[in-house]
Amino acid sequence: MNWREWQARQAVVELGDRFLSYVDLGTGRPVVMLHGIPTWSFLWSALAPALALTHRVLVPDLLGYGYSDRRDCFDRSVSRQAEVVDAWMDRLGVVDAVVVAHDVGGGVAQHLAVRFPRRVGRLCLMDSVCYDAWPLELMLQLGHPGAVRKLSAEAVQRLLKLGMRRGGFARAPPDGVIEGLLAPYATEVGKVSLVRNAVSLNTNHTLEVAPRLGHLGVPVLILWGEDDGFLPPKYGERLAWDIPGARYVKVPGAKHFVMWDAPHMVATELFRFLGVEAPAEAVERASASLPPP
């Protein structure tokens, strides 16, 4: 589905004076999928419907991202995002979820698993921020105090599209995917919110929980693009070393956006991790996102 169709499926929940937008698909054991920067829940638009054939899949826009609350003057750090996700899951009555997370969402998921362990029954990290491996140079530039004044929304879009095409994908994604991933940030309001998100990126928040990863007592799957130039595979290997019993899978021929570069393999590994046989329809649905070679 395109990003407009995905957005049309979103529901909204109020959390105090803020609100979170999210997609809720399927029934069964809950799976929560968290995106990173500079994306939004549309990142999972191919995998989520596939997983929803056997599970309830909940896919939020993090606070300040996508079509969640983008007003100014609030904490957007990964630590605070974990608290917001915890509150959102509480409102929905969700505990013991399978949490699948990518990029900055992986940092949020690490906090969630360490600080709110009853929310996380299983954890899958895909090309996740961790330790002091981030933020990327492009995000540092975007988070510069002068970025809001100096860069137009159009200029930010051009920079992000160039960076994503060069380093994010091993092959050209289907038409409209990159534009859809960046759609919420194409306006001036969206641009300002994205800059605020970039400002909030702080390695202290992942370094803070790193010593506690060794105490995780849930099954953990780590999927990593073999050719990820943004977050090299050595960080996935380190996570697998530090987390007891974690299973590490390097995805050949994939870069940072592994769910788009290798949807068939990622879907198959996720169903295996969920402990159910992958329905043929699910794998076909996920693989339908793959463009011809």
The other form holds:
Amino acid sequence: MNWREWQARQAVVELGDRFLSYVDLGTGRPVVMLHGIPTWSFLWSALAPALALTHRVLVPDLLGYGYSDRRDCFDRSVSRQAEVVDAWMDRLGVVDAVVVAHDVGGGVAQHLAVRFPRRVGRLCLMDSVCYDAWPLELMLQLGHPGAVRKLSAEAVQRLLKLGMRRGGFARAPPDGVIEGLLAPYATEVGKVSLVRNAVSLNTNHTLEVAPRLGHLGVPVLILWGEDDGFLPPKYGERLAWDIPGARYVKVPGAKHFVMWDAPHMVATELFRFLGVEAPAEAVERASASLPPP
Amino acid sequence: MARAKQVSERDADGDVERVYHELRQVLRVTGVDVSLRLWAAFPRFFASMWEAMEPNVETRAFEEAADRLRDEALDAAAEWEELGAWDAVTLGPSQRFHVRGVLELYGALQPKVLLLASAVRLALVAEPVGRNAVPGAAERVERGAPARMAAMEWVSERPDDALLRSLFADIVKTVGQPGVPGEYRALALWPEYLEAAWSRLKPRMAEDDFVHAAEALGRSARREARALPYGVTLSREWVASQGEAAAAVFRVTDALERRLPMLLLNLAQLTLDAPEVERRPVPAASRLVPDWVAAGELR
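Could you please show the structure of the form predicted together with its partner chain, as a counterpart to the form predicted alone just displayed?
First the chain shown before, then all remaining chains and molecules of the complex.
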């Protein structure tokens, strides 16, 4: 599925003066999938349809990301995002869900699990921001208000594509994936929104909830790319030590975008975590867009 | 007219940056449109023009005059056959939400820009603008873009996509220079929709009804400009005395004033074609500031 086809599947919900776009696939127990920076819900475009064979899969663009509200007038911190996700789930009538989250989405998920515990029935963190592992230096530079003037939208796209190709993927993802992941940020409005998202990345917000991660009381799966250079596996291990009963799975040969580097293994682990046998079609579907090694 | 220079919000500095901020606040929109960016290429004119026009633009009278122009365009468009672009494409719910946002944003903005362009053009040909009310006498409206107004997001004027390049070229050829109008660059975020819309709008623009409606709208805009509350001191001589190319400023203003009624009529057709788009988007609240503050701000 290319990014435009994914975008065409998005519904929208207004929450006060803000709005969220999201994809809603399948039926069954809800699974909420949260993306990180600098991506959007398209990050899950291979995995979500596979999970939707057995579950209702809800994939929002976080506030300020993708095709959700990107106006230049609100807070985008993980703390605020958790409140928005809570309100969004409330609006959709979803009481609790299995929350699967990557990168900054993992920070949002940690806040959601700690502050709105009834929303999170199970939690899967993939190469997630946590503790003081973040923000990356590139994001700190991008988040400087001066970046809006210094860098054109084209320059930001070039910079991020290079960064993602070099450090994000262990092998080249299918054609159009990186372009699709960055598509919402190709315009000036998109670039400004990305800069504002970057300036919202705040170590304190994960340190704030870190002491409470040991009291989550829900099953937790931690999936981490063994070669992730953005958020090294030691942080995944630390999470596993701090969260009683958490299962830690290191994904061999994968970097930060673990769901694209190892879709077969990630899908298999997720189905196991969901407590259902993975339909053969699902794992096939998750890996379908993968180019030959 | 060759491709005219535009000053982007990112590149604006000094007086132009200041005026851009004021324009967003006073016009109550989320960005600075193409027409205004074209004027900003003449920075001394731009700052003087804004100083001369701002007292009018921030009034309830200006807002209501713009509402009447929008209504006139919508009433004219309502007489024509439905466009059918909205139903011709398979956009998802979020995409349709965004398109509606663009139509409402430009529905709020374009009548104001038309009124502004008409007033400036009248001033540049030494015709009277405004009724010389006492400064501070007219009610003012609240500043700032409404919380729910869409962001002003555009595709590049020279896009990589061949379909968009060809559409943009055809649009400029049909509506006239200078530059691809902002609403088309915004709608180009959904190329299929823009193509469906433009392929239906273009043939109508050659019809007598459309031409007459555009002429009438242009006349209405000048009438409304003459009736604004405050007199406007702006002239070609003043522009020249500021060291700007007065003839070039006039050419751009004249071209803008000529094409804006057509753009507004097209926008009205798109508005009527799309369900649930507000005819009068984001009405303005009164600005509740003491008179002595208002008088001081009016300099």
